[in-house]
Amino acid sequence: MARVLIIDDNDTMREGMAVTLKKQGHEVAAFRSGAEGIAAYQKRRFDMVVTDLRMEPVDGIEVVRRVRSHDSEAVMMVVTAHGTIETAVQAMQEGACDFITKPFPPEVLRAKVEKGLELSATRRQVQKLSAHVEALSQDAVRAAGSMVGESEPVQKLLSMVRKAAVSDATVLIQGESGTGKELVARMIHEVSPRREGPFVVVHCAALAETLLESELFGHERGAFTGAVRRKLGRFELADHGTLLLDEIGEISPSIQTKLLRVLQEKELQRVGGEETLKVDVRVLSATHRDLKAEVASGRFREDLYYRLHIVPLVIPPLRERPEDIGMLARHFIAKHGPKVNPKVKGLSDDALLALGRYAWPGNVRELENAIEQALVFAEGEQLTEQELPAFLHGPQARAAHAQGALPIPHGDRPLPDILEDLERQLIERAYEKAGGVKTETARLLGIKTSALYYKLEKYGFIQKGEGGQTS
């Protein structure tokens, strides 16, 4: 049984349509003016509206317009005694799905109403499915560990991720080191129709050319020295799933050529093999390089660039979303605190200010590393400025950060290694200045003696078990 709204200022016509549709088993509400019918629909949704065209002062065209503005999925049919092409076209343009010309027999009304109700049911089902898919997409983004932040750049990026995920197009994720390119790739996979398939990552910069070719495409036994058995490549392992090519800008011209063929033909050959294998893989790629500039310099194939660049996503660096720093810091306290220092529950205002003053060249990864280090030294329930890594506090640090200077050169080394070296150097200098006296070293560093023992053991200044000594 469906709910049908009838609007007609002719009493005989209105009552006749109502009787016909009630006999068909439908629930019918009938009104003699357009204003009454509109008000009724705004109070309760109907599955279909049948309205007369010529009424005063609110005619059928206005009824269609206002009901559709209230409910874009409303199914409307116009009844008119003036069945011209012009009125039919106008009714359709305003959103009516059909029209019927007076006079008409009951069976024609029943047939047209049934057709309209089928359309109504379809529209409602699509509406429900769309809402369900959107909810699933948002849940999947959260389940994949979506980017922490409420800033406009992050929200814009997440919106683009949801839109990109539903297609099967290749996506190029660009961003500085430490911004979370692999995280975004995982989010795309988790929201996509391929989420039940594998998610496979290849770190292109970490492998030599010959090893990378084998990793990507696999090899046959005996293909080269050391190939004692057949190996499936990452493309095969990612079949019916998603493959992330991380740091795609580092691959050689030879690999670029072979990769282009796979993207174009959806097929490959293992190294040393002759069999052509079909693969069904969605390819995502990530890079910290400007691939367009690499193309201009001749280091990257232009045709491959356009194959990868169908959907571009750019992750904003942390310095462009400073309002997210506090939220990220608290997120990392909640993430690492239970294991490193359970008593820490938050961070102080001075610590938040210190974090906000820094430019974060290593982005979110550098911030996470700094918070994890600070948790080791924290004494209270809140991280303070003095418990943050040395490069984040003190007058000299503030002056350097205000000028945009980096505490140490980065080169090509991983950020955690750089930060560990800095920490080790600071402890070594303080230890030498204190003449090897641990309590004095801890005082110079401004940390607890117990935290100092942990660091001295970590960096090999003392042997494990010497922590009970106070010299």
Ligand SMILES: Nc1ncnc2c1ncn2[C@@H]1O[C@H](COP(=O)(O)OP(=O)(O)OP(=O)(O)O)[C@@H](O)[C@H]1O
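We call the rigid core the largest set of C-alpha positions that still match within 1.5 Å between the two forms. Please read these numbers as outputs of a predicted model, since none were measured by experiment. Numbering follows the first chain given and starts at 1. What changes on going to the form predicted together with the named molecule:
Fitting the two forms on the rigid core leaves the C-alpha of Ile100 displaced by at least 2 angstroms between the two forms. With the core held fixed between the two forms, Thr276 has its Cα displaced by under 2 Å. The two forms, fitted on the rigid core, differ between the two forms by less than 2 Å at the CA of Ile173.
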The other form holds:
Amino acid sequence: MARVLIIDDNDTMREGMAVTLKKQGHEVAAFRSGAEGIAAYQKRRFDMVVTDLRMEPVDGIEVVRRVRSHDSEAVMMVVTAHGTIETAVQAMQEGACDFITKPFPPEVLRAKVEKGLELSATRRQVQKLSAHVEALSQDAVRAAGSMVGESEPVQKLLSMVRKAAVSDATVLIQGESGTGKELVARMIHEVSPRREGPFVVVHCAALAETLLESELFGHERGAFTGAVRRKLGRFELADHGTLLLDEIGEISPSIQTKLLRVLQEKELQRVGGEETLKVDVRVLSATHRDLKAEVASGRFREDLYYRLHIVPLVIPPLRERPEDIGMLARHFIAKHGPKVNPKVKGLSDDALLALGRYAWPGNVRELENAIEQALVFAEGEQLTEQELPAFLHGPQARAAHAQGALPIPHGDRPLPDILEDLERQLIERAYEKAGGVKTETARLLGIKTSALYYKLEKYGFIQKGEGGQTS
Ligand SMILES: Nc1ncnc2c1ncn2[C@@H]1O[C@H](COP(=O)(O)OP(=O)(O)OP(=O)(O)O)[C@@H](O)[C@H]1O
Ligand SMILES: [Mg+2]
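Can you give me the structure for the form predicted together with the named molecule, which would complement the form predicted alone we have just seen?
Every chain and every other molecule in the complex is listed next, the one we just looked at coming first.
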């Protein structure tokens, strides 16, 4: 049994249609004005709407329009008088799926309503399926690059990555160092229709201008001294795939101009070459700089910026999503544990707190390094606070954190002070780990025992003169 909404200001017509459809076993609600009908639909969805066209003040076209804007999947049929086909056509354009011309026998109404209800069922099914597909592809995005994080900014980012992936637009990925820009670029490629094609990265900052030019566009033999054979550029290598221009903020004005031309014309010439090559490449770019500010200061071409910036993605720094730290730490234990220290399975609450206290200027990469380092020292199944790198634990780290001073220098403490502090912490850790055995401590630190005595005295771990005996 389906629910059908009938709207007709003619009592005879309305009641006649209602009787016909009720006889067929459907639940029917009938109204004599467009406004009442629309209100009823908005209160609860119907499987189908049958509405008269000529009504005052709200006509059938208006009913179709308003119901459709409330529910884009609504199935509607309009009832027209003989000779008003144009209006029926208009109603179809507004979203009605069928029309019926007065007068009509009950069988015709019945047949058309059955057809409409079938369409309605199919539309609902598709709606459900596409919600399902949506959820699935979200998982696919995650699986592709294993982007870890449950925080709201990461969730938002993932949904934007999914949208960006299905299009072929250029994407500009902005974020501080170590936030995962390359990871995001890979994910976009992996879920895009180009996933079967190559993913090619150019680290723009690493190369001098002339090298970068031939890296990007290739060169012909003899193009310059040392060009002993033809070299294909990264654009050519990325044909039918994706090209990531990493650290795009670092490229020179002349390369900016050349790049703009390639993006506009989708064709290029190798350095020293005549031939024009067509390339089919999706370009992604990444930078830790504020590219808009670079444009404002005249260091980056505005037209190129707009070409690259069609879809902008910003990855927030780790300090703005501290709730991801625990999950990331566990992820990195699982990632590196098996080869570095397979017995470690997790981390202690103290260790987690220590990780949470730190500001992570190097973002996820710094966290990953810290975990890898801790795994080397770890002795039990859980990483402890003591096993974390020195800058993360101990009273100094806490005090430093409280002042917001360590490890990002603020200019309020000279570097030698900070280094002494670190040295003291490292010595303390090694001394503890060695159980107070000085030769072992020296071995852990990779220094001579005599040098260790000097430092132990300097930092007050032992009294002057104690250096005579070995323990
Ligand atoms: N959300 C995350 N989940 C899992 N791993 C991550 C995440 N973010 C970053 N990483 C990992 O952190 C490391 C650094 O990421 P990536 O190289 O993508 O950063 P980046 O922004 O390109 O850094 P840089 O500016 O230094 O080039 C990589 O090993 C990456 O796999
Ligand atoms: Mg990078």
